[in-house]
Amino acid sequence: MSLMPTMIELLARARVDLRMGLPVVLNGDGVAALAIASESLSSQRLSDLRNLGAVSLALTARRAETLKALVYDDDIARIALPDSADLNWVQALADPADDLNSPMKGPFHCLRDGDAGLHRLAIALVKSARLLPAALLVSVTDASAFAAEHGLTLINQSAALPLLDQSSPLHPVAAARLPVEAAEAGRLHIFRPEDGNEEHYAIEIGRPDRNAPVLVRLHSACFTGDVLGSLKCDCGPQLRGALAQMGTEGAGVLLYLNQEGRGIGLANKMRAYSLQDQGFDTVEANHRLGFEDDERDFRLGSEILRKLGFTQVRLLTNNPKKITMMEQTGIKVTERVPLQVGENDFNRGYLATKASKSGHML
């Protein structure tokens, strides 16, 4: 029988678990520990973990630099908990919102013999559940006893740490006509991962010939820029302006990835926005949180250019990065057509960084 969960169904499991607060535990070569999320801690469960044993925090490279906790495991850093840490300095290592007002938050006392390979896990599986890339882990004995008494969900290192650092297959699920203001001749594509998380839409316009290169859009998802019509953005008016021109070449697809505020998901993306009101800008901003410049994965919009019949792109982009995916991945780009839209005073300063900082081709 196949009833058991899989290891990716067991980290989505994992990735609720985390957001709701709960501990996941993580199993290791040897080692075992109870993981949980800094974002989502109680009180309550920062007691239960003390009690357990000596905590420690993982933090990110990126976030320690800022707290200036010194690194000893490359990605990575991981803190002792003192004693007498509550709920509030966990919470503040972790979230930046208030990094300006209280900056000295140490000394701290970084961790540097052991595995850190637990650490990096759990880094991890909080960054897939858009949390907050924090989390605190408390070694247990035996993991599979102690999952197994509480009732949580375990995860093997070796087994997860492969699936989370590829692109989940993914599998379409339904397709159907739809006009759309660009054009009459529209039809929207779903296509579902394995592993739960965000689906995935093409747009299809027109109907582009299979054996020619197609006219293409990487959009990823911005609720802010594409609902809202948000200023501090070009999104809304790339993602228009690439759909009206799908529209007056007869024929194109946009491929929309649910990868909000460059893979960082909108909660992060407005603690991003919050201190970019401090005076960061879109890069520092990222990497005060603990994330890297971008987290977006493209090579999703590969797989499914590939299962709609694609081989050949004219990619709508100024993204020098998209266009090395596409190649690298099988996709041919015949032709960057440039997307240079929606400018105004509130962004300037954002497209400013993405030209100087990402490499964006403005």
Ligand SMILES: Nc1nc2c(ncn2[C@@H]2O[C@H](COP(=O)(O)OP(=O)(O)OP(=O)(O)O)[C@@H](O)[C@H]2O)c(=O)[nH]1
Given for the second form:
Amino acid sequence: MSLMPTMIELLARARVDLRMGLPVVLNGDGVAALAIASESLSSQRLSDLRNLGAVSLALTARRAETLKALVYDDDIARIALPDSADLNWVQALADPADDLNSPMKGPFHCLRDGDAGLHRLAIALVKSARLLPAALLVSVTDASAFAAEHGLTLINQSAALPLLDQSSPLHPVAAARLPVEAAEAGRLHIFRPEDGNEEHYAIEIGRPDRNAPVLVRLHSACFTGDVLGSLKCDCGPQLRGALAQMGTEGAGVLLYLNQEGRGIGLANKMRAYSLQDQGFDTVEANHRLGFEDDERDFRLGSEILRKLGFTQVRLLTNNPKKITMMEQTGIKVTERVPLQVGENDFNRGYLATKASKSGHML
Ligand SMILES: Nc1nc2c(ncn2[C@@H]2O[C@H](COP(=O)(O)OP(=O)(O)OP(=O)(O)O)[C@@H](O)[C@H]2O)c(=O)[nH]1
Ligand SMILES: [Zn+2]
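Next up, the form predicted in complex with this ligand, please; the one we just looked at was the form predicted alone.
Then the entire complex follows, led off by the chain already shown.
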């Protein structure tokens, strides 16, 4: 018997550590580093890090593009922390909120020697913790000894990378009857991933035939649209429209994936909205924050469908990527059912950007 945590458990712990402003120890192939999220960094921890050696800042190439910092490692930029850099300097590089007021942040000393693997791992970790994609790193010699001495979480690069890249198995936790406005015959199922991340839901309307294509909506959480009735997007009307159609047909499944803000989390989505207030569109705002346009993992949707016994769907969507992903993960899309509802004066530009930049069908 071993009570040692598995790498999945250590990754869950690392996400909490990073959100709390604690460093984690990364162990690579012949290299090791201490990594801490820029967003939750304190002045004290910054000076502790400096005492250990030369500190570098890991950013995504997307963020580096806005900052005009040189990228030598495809998707990752590494910037040496100047002696004069304080907490504000780090946060201004990580967070674009003030970019327009102080556009000239460089010149930067961008690192090109050595391997960027641990920087890439640090970015993947802070992204999975739903923080801004920026982290500080400082080399350490013996990762295991350092982690043990300081009581820090130790993450092994080769074991962690495949786990961060794949979607975690989901397991049904509970289900119960839930009559809703759209249909009295509703049933809500809760699914919990093994990796300790957020749970996802399936609302089953009626008792759909498992041997025929089922009407499905793959919905991503949108607190602002779903709950508050925000006019900036079309999520609320899409959610209610999909349920109404399922109610009318007497059968369907709505998957509610907790991937708020196209997978960047609500805090980062509000940062994106703040950039949109400055004039950037929905895609540009994500890029300036250092994210890709869409950070969601739609594989979760296929897995839930399979767990519920479905293999064929009529998919309510305007997003071709959802169709491709379903097909790639073994769910047959027999029909695309358009879902165009809720256009208004506030979201017209957002919908046009999704059509022109993200390939949405009109
Ligand atoms: N980052 C970011 N996320 C947004 C913004 N507006 C809405 N969202 C999120 O975008 C997602 C919209 O989800 P969906 O309606 O499932 O996705 P879709 O890709 O538009 O596809 P279909 O509606 O199926 O055509 C939700 O997670 C929202 O929170 C935005 O401006 N920035
Ligand atoms: Zn929305």
